[in-house]
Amino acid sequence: MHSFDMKQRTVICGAGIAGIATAYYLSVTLGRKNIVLIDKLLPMSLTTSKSGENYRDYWPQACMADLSGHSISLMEKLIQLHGDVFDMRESGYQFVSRFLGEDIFSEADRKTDSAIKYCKDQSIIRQQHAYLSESIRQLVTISRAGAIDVYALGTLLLREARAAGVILMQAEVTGLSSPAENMFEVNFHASHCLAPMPCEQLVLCAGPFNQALAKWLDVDLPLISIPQRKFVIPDPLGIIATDMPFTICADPITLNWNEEETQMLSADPTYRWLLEELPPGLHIKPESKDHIKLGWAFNRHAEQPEWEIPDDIEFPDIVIRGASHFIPGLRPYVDVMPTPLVQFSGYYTRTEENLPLIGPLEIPGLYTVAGLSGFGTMTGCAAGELCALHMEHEELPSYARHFHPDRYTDAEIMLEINASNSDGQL
């Protein structure tokens, strides 16, 4: 049994890759002591547990480039001084479009140092990638880019976290308050504590509960979760090649419907809106050795957070219908979807336009790292990095600014992410 007080000074609500990431910096890199990891679930079993394990350096925001850039640096540092237990590959992205008018990143977006290669010779697009559709007319390849293993990820930093005294508790926190200046409580429900703790500093890293945490210390974050979902194939004809990069349709897809099924879609109002054109970002990538995972994040409709999302039976349907546009040999899984079928939904919780929000809150102690939509995996480090120096008062990186909780009152800040012409989901 534990009994808190306040030499227990910080407590960090979440144990997915964001809330571990800011115990491991705070306490293996900067010594900080007496920190409490407190979540509901087993840790990274929540919206870490649904991520692509992907990661880029590229963004339309520098300020994401370097984010993400950084990050992945601080992976291979983990990598040198551990070996790569959370299997690091440099597989790379790669974007596809059927059209020529236009660069799939405009110059507009090009505002990083990220290296990217174009290639727009279609026979060289058939000779080095023969699974793509003879449509598609140019390509980008993101190089410093791939996937991880993000449970193993998260394992390595919560177990040196823990060595270096941050304690783990399994209890749902119930409520937030500042009974004092410089004094938070946490309410919990566990068996095996006395309740409430006490504690100096308070960091919010609860995903899509970032928000029902803050409004119990009467905080408002900006923050809408959006469901999306991903599942996981056999690929039985072996279509996709283990090696081949995370491909990404830069295209709006209309879906393909035989003449009964359109019929039957336009009598529907609910189902409707399968004729119409979904957006870009349809993606694709090898899973294990004979396995393909396939995501889409066309929802852009804000919902309450639940704990559990129902699978959406249509979903790997649509998907596939999508990558066979750009992947004609998936064709014959619109038939007939191979087995068994693994999906898995989390929420993309986001600001609006899809920065997030790291450090502190409007209560002095408290803190957040928060809207990481879609490249928690990715980010996670640097972001946990990130909120460990602002609660430690060290020297802050560049991109601090623009993810600093108050920018929404920055004006040079705000004219930077308005003149943005995209928020950089996928």
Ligand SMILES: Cc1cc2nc3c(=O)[nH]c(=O)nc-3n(C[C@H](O)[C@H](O)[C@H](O)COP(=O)(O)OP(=O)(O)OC[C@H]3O[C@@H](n4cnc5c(N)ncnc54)[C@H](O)[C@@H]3O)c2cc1C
Contents of the next structure:
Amino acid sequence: MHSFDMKQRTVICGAGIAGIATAYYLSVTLGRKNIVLIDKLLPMSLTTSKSGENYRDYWPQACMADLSGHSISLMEKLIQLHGDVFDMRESGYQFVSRFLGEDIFSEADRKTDSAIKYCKDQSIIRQQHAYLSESIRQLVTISRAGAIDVYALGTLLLREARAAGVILMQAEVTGLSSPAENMFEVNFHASHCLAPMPCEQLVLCAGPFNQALAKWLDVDLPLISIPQRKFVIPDPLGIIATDMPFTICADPITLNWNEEETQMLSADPTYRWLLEELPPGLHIKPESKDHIKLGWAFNRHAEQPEWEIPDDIEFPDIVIRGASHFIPGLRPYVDVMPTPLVQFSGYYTRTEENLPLIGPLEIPGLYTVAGLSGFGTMTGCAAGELCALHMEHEELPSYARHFHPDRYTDAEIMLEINASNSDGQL
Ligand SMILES: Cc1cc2nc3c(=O)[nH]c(=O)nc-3n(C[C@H](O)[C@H](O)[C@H](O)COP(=O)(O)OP(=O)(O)OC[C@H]3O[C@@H](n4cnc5c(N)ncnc54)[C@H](O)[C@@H]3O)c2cc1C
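Instead of the form predicted alone shown above, give the structure for the form predicted in complex with the ligand, please.
Whole complex next, starting from this chain.
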């Protein structure tokens, strides 16, 4: 049992990758003491455990490229210090398209130093990537990209933070108030302690529930939460090689249906959308020696976040159908889906422009790391570090302005944000 008094002045709500990274950079790197990290669940068991665990330094927005590029460097630094305990693999990303007319990444969107390589020679693509459809005419490779084990990364950061004095507490935060300047009270529900906990710094890292927590303090965070999914299946036919990079279809896809299916779908208003063009971004990668992982963030409907998201039984069928458009070897799996199938459902909690909110909110002492959307694994370290730098009034990196929660009042930043053609979501 812990006793809490006024000395415990920094409370971080949420032990997903955002809260854990913030706790790490505050305590280990910047030496802050008296930090309590609270989560209702086991660390990283909400959105963080649903991640596809991919990273890349290419983004259409320069600020996002800088944030993820720096986060990758921070992860490399952790490996230098502790060894490769989170299995960082630079396996690359490749975007493929059937079209030659426009570059997959338009000139206007190429604002980053990321090393990208184009191949527009169909015969070379055929020769080097025989599993791809013959219709693929353009392929772009991002080399500073790959996958990590985010649970192992978070475990490392949490272990080091706890060694530096951070207290991890399992409890549900049930209310927040600010009875005096620079003072907050955190109400929580735990079996062993029910008194409100006072603190002078409060950090909201509650993933899909950040908005709800901020509301208790009359702060409005411009976030929406959209359910997205991935799934893992066996690959009994060995269609996907274990060294295939994370492969993304850059084209929109209209699914193939036979005549009978088309008639059924068009007669049913709930499913008619499956006859329409679905957005680009379907992705697939080898998950282990004989398993593959697929995802497609085509859902655009925001929902009120819930703690449990039911599986979507249609999702795997839709995705495998789409994937067979650019990897035809997967077609047999449209007829007979390999099992066991494991689905991962979580929210992309995001701002409209898909940039995160990191830093101080309008009440002094209140901070957030929010809106990590589909990029919290790859940017988690840099996002936590940025919040910690704000809290300790350290020198801030150039991208801090773009992610500042009050950026909406900054005309120059908003002009730049509004000029971007793509929000980079995958
Ligand atoms: C299907 C899917 C695939 C993804 N793939 C990738 C990918 O390939 N690469 C990538 O970079 N990112 C990916 N992401 C995004 C990434 O997973 C998230 O951005 C990241 O996990 C968000 O972390 P978080 O700490 O902000 O939120 P969470 O992990 O949700 O953590 C928030 C924590 O706050 C706690 N909490 C909330 N309310 C309370 C309360 N009242 N009291 C106590 N505790 C509370 C929760 O229990 C939770 O543990 C993916 C996301 C999804 C859904």
